[in-house]
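First, one chain by itself in structure tokens, the form predicted on its own.
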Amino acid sequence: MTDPLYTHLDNGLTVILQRATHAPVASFWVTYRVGSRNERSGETGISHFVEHLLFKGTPQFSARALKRAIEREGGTWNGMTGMDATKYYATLPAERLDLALRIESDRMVNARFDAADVQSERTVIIAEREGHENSPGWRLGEEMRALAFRVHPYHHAIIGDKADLRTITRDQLYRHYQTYYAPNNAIVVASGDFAPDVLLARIADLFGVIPAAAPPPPVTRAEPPMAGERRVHLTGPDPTAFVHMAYRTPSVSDPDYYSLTMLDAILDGASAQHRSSRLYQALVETELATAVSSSYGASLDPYLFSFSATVRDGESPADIEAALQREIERVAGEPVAEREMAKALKQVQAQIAYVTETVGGQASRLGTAEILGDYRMLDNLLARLQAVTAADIQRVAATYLVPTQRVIGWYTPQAAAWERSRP
């Protein structure tokens, strides 16, 4: 692959074009700088709601016409909403990529937001949320996030609170769309078999005529420091118990992001259920848990380093919590061996290679990096991870994975035998 072509149109649209000629396909992504982070109380879930409505068509492309047009060309398309961004993509045969450009430039400004579509999608999204609520692990995660963030909008689930989903109006949705869906708040990324100069000219033709909007309001509600541990305990009919632990950690812009990423790899092997990882060996191999993982990802604002464990039948959440704490104390107190560091780095490299083996993965990753600061951070990502030392791992574990900065959650079946015996 060649280096990406990176530029801005006069209306503020960021364009990143990555040529990759190993297959005659191309993927086109539009990423907007809006997610659940940009929502306020009373409008939680509105970014995800707007995403749904953008698939309902425009005066030029009806919803049915959109779907048929993509499928007729043998393509795939979808959208996704996160905490920090909302993305739309289409992957097509390279010679048909213009269809994606026409669709995305049109719905950047001409989405319809019909009242009937708002009501039908409201029902769909509430049903989606209720499906999540059937999972005790999801409910526990929602409660813990709300405890971890009392001020910053990371406190609510991306899908939103049901009370808001029931009451958000068509006008609120359309206002959100007009505020955030503008070229100066968007990043266009394409990866695949095309001539970048030719594609850039076509993007300028279709997107360059869209006027810039006023800058969207900044997110200013910084989360205050935690003064101590916070806990939540849920019960319900589901027979499986869960333990979650989450610690306040820095955003992607902090230099410790790289050390924390490597810490995650040391504990969890850079992929779920890696059998040689520390957590798997300490909790699954010992038959305390049936599954365990850690998670730390890139975010615009400080977020969480999380642990999740599924309690084996007959074991107690207290024993799971104690085992997790022992592994945290171990990694904070003992230097990681050079061999283990090398293994973790290889696992991270393999995960990056897996994510970027398709043109869609390459485009998504470039857009995400630009949202988080600068797409060029990918150029030195591996070098920054390779520079992390065993001492760095100890330091960040001892700095951030401390009781005063954590939220602990238990979900237990109703009237579990060990629970009935507690005083």
Given for the second form:
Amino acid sequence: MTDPLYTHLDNGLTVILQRATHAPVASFWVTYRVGSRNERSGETGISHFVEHLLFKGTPQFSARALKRAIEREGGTWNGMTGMDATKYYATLPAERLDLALRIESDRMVNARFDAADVQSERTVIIAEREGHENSPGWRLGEEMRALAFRVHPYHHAIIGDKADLRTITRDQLYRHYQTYYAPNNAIVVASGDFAPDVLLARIADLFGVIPAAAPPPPVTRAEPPMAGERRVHLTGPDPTAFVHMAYRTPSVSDPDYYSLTMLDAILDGASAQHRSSRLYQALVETELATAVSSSYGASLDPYLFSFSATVRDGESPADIEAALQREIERVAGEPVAEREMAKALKQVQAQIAYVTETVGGQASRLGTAEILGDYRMLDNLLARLQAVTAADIQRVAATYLVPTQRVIGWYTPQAAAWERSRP
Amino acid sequence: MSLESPTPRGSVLLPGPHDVTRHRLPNGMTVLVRENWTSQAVVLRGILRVGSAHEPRDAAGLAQFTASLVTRGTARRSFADIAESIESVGATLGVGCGYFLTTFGGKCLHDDLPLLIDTLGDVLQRPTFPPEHVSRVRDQILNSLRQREANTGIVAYQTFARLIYPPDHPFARSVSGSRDSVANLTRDDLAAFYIAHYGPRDSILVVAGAVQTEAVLVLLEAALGGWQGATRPAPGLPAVPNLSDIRQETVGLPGKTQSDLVLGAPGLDRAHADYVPMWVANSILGQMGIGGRLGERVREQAGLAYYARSTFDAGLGAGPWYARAGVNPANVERAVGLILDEMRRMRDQPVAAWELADVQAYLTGSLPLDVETNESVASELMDIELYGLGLDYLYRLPGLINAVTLADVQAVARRWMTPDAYALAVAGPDMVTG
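Could you please show the structure of the form predicted in complex with its partner chain, as a counterpart to the form predicted on its own just displayed?
Below is the whole assembly, all chains and molecules, this chain first.
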């Protein structure tokens, strides 16, 4: 595949165009540098709420016209909100890509934010949150974040707290939109079967006329180190116990990001299946847990290296916790074998090949990488991981996976309440 | 303005007779291969003719339990060997189970295909059902069944299925079985089920991706050509009576916030003449955009739900047609009223001409997007072979979709979307304790 075209318009819009001709399709993504990271208490969930309202139309295109226009071409479109970014995409037959450009350039500044739409979407989002609340694992995750971050906005769930979802006003939503939706705070990425120079000219026509806005306010509430371990124990009628452990770890811009990524691959594998991984062998094959995983992702500000395990019926969460601790001590104490390092790298190589199979996957990855610092991050990932040594892995495990910098969460069933409800 | 593509575009885009090779092994396995060299990835998807419909009634979950054990050790490889070799190259290998079929498959990079195919041949032909793995997997299934019993969406669907299918019909019970049934299944039960039902007759294997057709056929002949396992046809299905009334059941689950509801009736199978018009009608009612007319009414206008949509499961058996939504318990009655109202509207009035034209444009226009990945190509080719649609099906499909008329849509709505004879199951917060 050829290198993407990468440029900026005069108004600050970043443009990345990746030509791919394997199918007559193209995907267009606009990524804004805004997410739950940019939210303050009283306005949690506002980024996701704004995302919903961008599907409610502009003076030029009604909500119904937007939906019909995409669907009549056989296209798909959606939006998604994360901690660090909000993304919109449409995937279309390649020759109809212009439609996505017209919709996205229009709603970057002209979304209506009609008061009636704010009201009906408010209850939709509360219903979305209540669907999540049905899952004890989701509730435990929400408590874990809140415990891990006292100061930084990563402390609240992306969907927001119900109190804020009920009370955020139309004007607050519109102000958030005006603050963050501007060309100088956005990245447009296209991937697919098109001529990059022709497409760039059209993007310049449509997006170039949108004026730059004042730079959005910086996120100032950096999280201080933890003074000691924090714990939460939830109970409820759901019948299966879970153990979560999360350690505070650095952001994507830290040199240790790659060593921590390798550490995650060594513990949990970097493949879709991970039955040969250290954690699976130590917890599932020993019949303590029925499922286990670790995860470490790229984030703009320091976030978490997390473990989660589903407790086998009859086993104790304390034993699960001890088994996880033993695996952490093992990886910090003994160098990882050459063969295990090679396995992790081959898994990453395969995953890269798999995710870049679709135009949507390519475009999404490029936008995310640019938000996190460099659109070429995925191209360089394998080389950066190859440079990680066994000593690096030991060092980051010993530095970051330490008890004072962790949060531990248990969910355990109240068996009596559950049994009572059975017919 | 329209963006011109620099690539000369022929009419050949979709998988079809020109680029799919169909080959039958002497033991009865049909192989379909489609080469695609745009990346190094290769996808395998296969089916065997055995599923939960083959289980004795008191052994619910046996077929899926057996499928879960097949990759847990063979005469040549331990479970650890299988996991280590497959995962070391970033590949996957799995075996799963449905009502009528056992599915198998995997994904890997081009260079690792010989390993994947050899391992696949081994697990399908020589599983040993190691006792310690039978016991471990049983515990995992029991844990997962416990979790499912507390999942409002799953409980609502299973309650709905029990309301519309007779107790001895496979659709009335979960493929996973129940905690009581799975607890009683032994290693001997699994081994006996395997010997009785796993074989290549009428099986299908699709390969899509970075492969040379001739080379992959040689690999498959070597790994699976000698397989001679037994198969038996599934027992005949009990008749499913049409509903003549309204059946309702509500299940209270403590500790929940939201209720899931499922409302519908027995539907049609894939071979039914109504299939394409029903696909079009159901898209209008409950699929287009974020849930068709149901999404528009229940979510966009009333703001009652994050999701509201309808589905029909037309496969080898006549699965149900149903609408579902997740709503606050206080809004269940209102949401059900809106869903019934939209079902009546589909029956009482023809849909608008523009609505039909839109859905036809969408279903035909999305075909190139639907076959962008090797996974989706493999899945389309599997359906083509399984239902005997013909290799040119994706080329004929736009014509079939565009032939559907306003009258056809109304006729299938009247036949299958029945607002006076349906089952409604709701699972949500336990009002007594919650």
